[in-house]
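Below you'll find only one chain, the form predicted alone, shown as structure tokens.
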Amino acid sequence: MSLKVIQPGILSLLQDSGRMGQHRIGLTNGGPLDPEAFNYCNRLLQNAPGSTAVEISFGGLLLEATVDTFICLTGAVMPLRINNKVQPQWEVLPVSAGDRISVDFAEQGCRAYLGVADGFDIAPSFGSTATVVREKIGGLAGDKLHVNDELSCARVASRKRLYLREDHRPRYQNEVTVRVIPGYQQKHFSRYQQRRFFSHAYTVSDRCDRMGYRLEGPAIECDIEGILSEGICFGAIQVPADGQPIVLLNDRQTIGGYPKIGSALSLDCAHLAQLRPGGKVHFAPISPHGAHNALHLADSFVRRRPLMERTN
């Protein structure tokens, strides 16, 4: 019981929500790039968090259902489609043995998750099932979605069919503000230098993937010419010799040797990683106080807005 991939899309990868506590070992975390997105997936399909889902990446998923179950696609605007009829993102929908899913390609934003009820049942690698390529770990053999790739899921005879209001889903723009908490090495920086960096608008470039979103712009200069290489968080924001900032992600390396300006708040991290190439970046300042604030804020924000739910 599964849901086979007929085309795989430019890039599908199987997602939990990370894989935490490997990095004395070398292996990084990987997980959804847009969490809000994620597990909004699983909180629609009563799914218990983090429960594997698929990440696609600008669009072009096609499967083909062989169990009666039910699925959500969250995320970016990408048209979903059942059996070639055009229906809702944001909420739970039913799918029988038979239905073919399609995914179009992306609208708006870039990345959209489909889950599954109860989750795709995974075996996990490191205690996850996040798929990083580059470490050939995690999802099925440490790869993205090929064709035939099988999908085991359950058969779920009965789910609520929540959704999610329109006014309240996210908005994915081509322009975003990533928040900055100051790091140790910014000192290094001239206040010139960090002038700069926070007064231009930047470019994503076309050389961005999970790892890390490489920007283009005003070049950044350091006082350090090189640094011993260092374990690097989520969100840190390196400077390399060109002066062009790249804003690490999920499937970043863990360790490093490029100066770092700060580490962009963890929210806008997924406001970031939902742009295009083309795409602008302005960075603003926040103090460590003020992110936790937002973290907070944010929280709160998300468990106050309620679930609706279809009665016909």
Given for the second form:
Amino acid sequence: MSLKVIQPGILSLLQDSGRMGQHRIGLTNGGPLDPEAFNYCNRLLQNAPGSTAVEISFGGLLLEATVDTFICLTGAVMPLRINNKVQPQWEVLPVSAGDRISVDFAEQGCRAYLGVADGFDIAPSFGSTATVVREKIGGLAGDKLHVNDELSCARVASRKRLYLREDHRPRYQNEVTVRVIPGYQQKHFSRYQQRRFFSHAYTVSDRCDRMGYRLEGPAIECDIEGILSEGICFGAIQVPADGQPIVLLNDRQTIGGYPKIGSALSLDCAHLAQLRPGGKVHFAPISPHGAHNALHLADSFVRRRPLMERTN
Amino acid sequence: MELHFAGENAMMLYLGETTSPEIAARVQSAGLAVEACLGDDLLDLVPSYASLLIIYNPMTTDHLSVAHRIRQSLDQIDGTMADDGNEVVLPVYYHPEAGEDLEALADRASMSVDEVISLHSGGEYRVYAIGFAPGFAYLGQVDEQIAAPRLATPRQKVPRGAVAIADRQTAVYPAESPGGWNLIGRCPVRMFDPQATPTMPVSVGDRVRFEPIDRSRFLALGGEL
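Let's see the other form, the form predicted in complex with its partner chain, since the form predicted alone is already up.
Below, the chain from earlier opens the complete complex, with every other chain and molecule after it.
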């Protein structure tokens, strides 16, 4: 009982909410680049939070169901069809054995999440099913999806047909403002350089992936080239010698020696990761208090947002 | 000691500014203290040479409470030393056929290959940090005479088990990967095995010694050339 991969698309990865507590042996977090869309996917499917789904980057995934179940596609706008019939995203949809599920190339944003009722049944490694290709860990044999992979899942006979109202869905634009907690290494960046960083637009470079988003724009000068290697938290913004900032994301290395100008808010990293090369990024400073409040407000906002039920 | 807000769910604790066994011991004891005082609010810890990155759950606690608890617990441990870590002996086949840069490194240091081997295997190294790749342990400090800068052009492929030097650090590559360190030998022990318990033969704070072995012993221990 599974969804079978007929075409894997450009980069499709099994992800749960990520691997925690394993930095000590050098393992990074993995997990969904856009947790907002990922969490909605599981919530709509009435799954346990963090159930394993497929993160589809850029699109091109074609699956065949060998079981009767329910699916849901959230995140980037990627035209969804079941047996060639166009279907809505952000909605729980029934599929039957033999059905073909196709997810076309992204029209807005670039990361979508395809979930299944009760989640995909994948053996966890180091406490998580999150795939980190660089580490060859998680998912199926630590790799992205390939033709003929079987994504095991249960037969599910009934599920409420929940959906998220259109005006409640996130909009993915080509321009994102990323809030940044100015870092403890600020002393290595002059006031002028800090102002430069916060007052110019940056462009997402071709070198953007699950490890980090490299940006291009006015170079930021730092008065040191490197620091004694230390732990790197999610969202840390490194400035290497060329002055072009890198926002480090889910698959980042756990330690490194480049100076950091600050740390991006995770809520905004989710939208950053929906940008493709050429997308525009602005940075805005936020205090640690402000960041903490923003996290809790976003959490309470999502909890209160109603899910609708299709009754036809 | 300096404690900073590093991000929405992270704090950086500095316990010194350089690399030394004393600072490493302080990092280790601070790690134990932080684990004890934060309990379930703690999500992960990244110890390194002179710092400890502390990652907590911002939905169950907040930065002010975390900072307060860390400061209190560090006041209590101040002055106490962590245990000395386990001693781990790793066998190494030092030879140009297993370490492509061994001869160049010897030339650079104006000494014989045997002298390089005896200096490298004569030292005791502390595991300062684990990162870069799963199971990659940074060991220090290598004798100054055989310290060597990273290669100008990193290799596309460094084999699993490669024993290498960069500046005053040494390491055993846990898996085949790109790398720019100077290769001097090969270790048949797996530094990272997802199937094994524990997955790594060393952890941060342990003391490592290298024991020279010959080709046949290396192969008998499962090494591959």
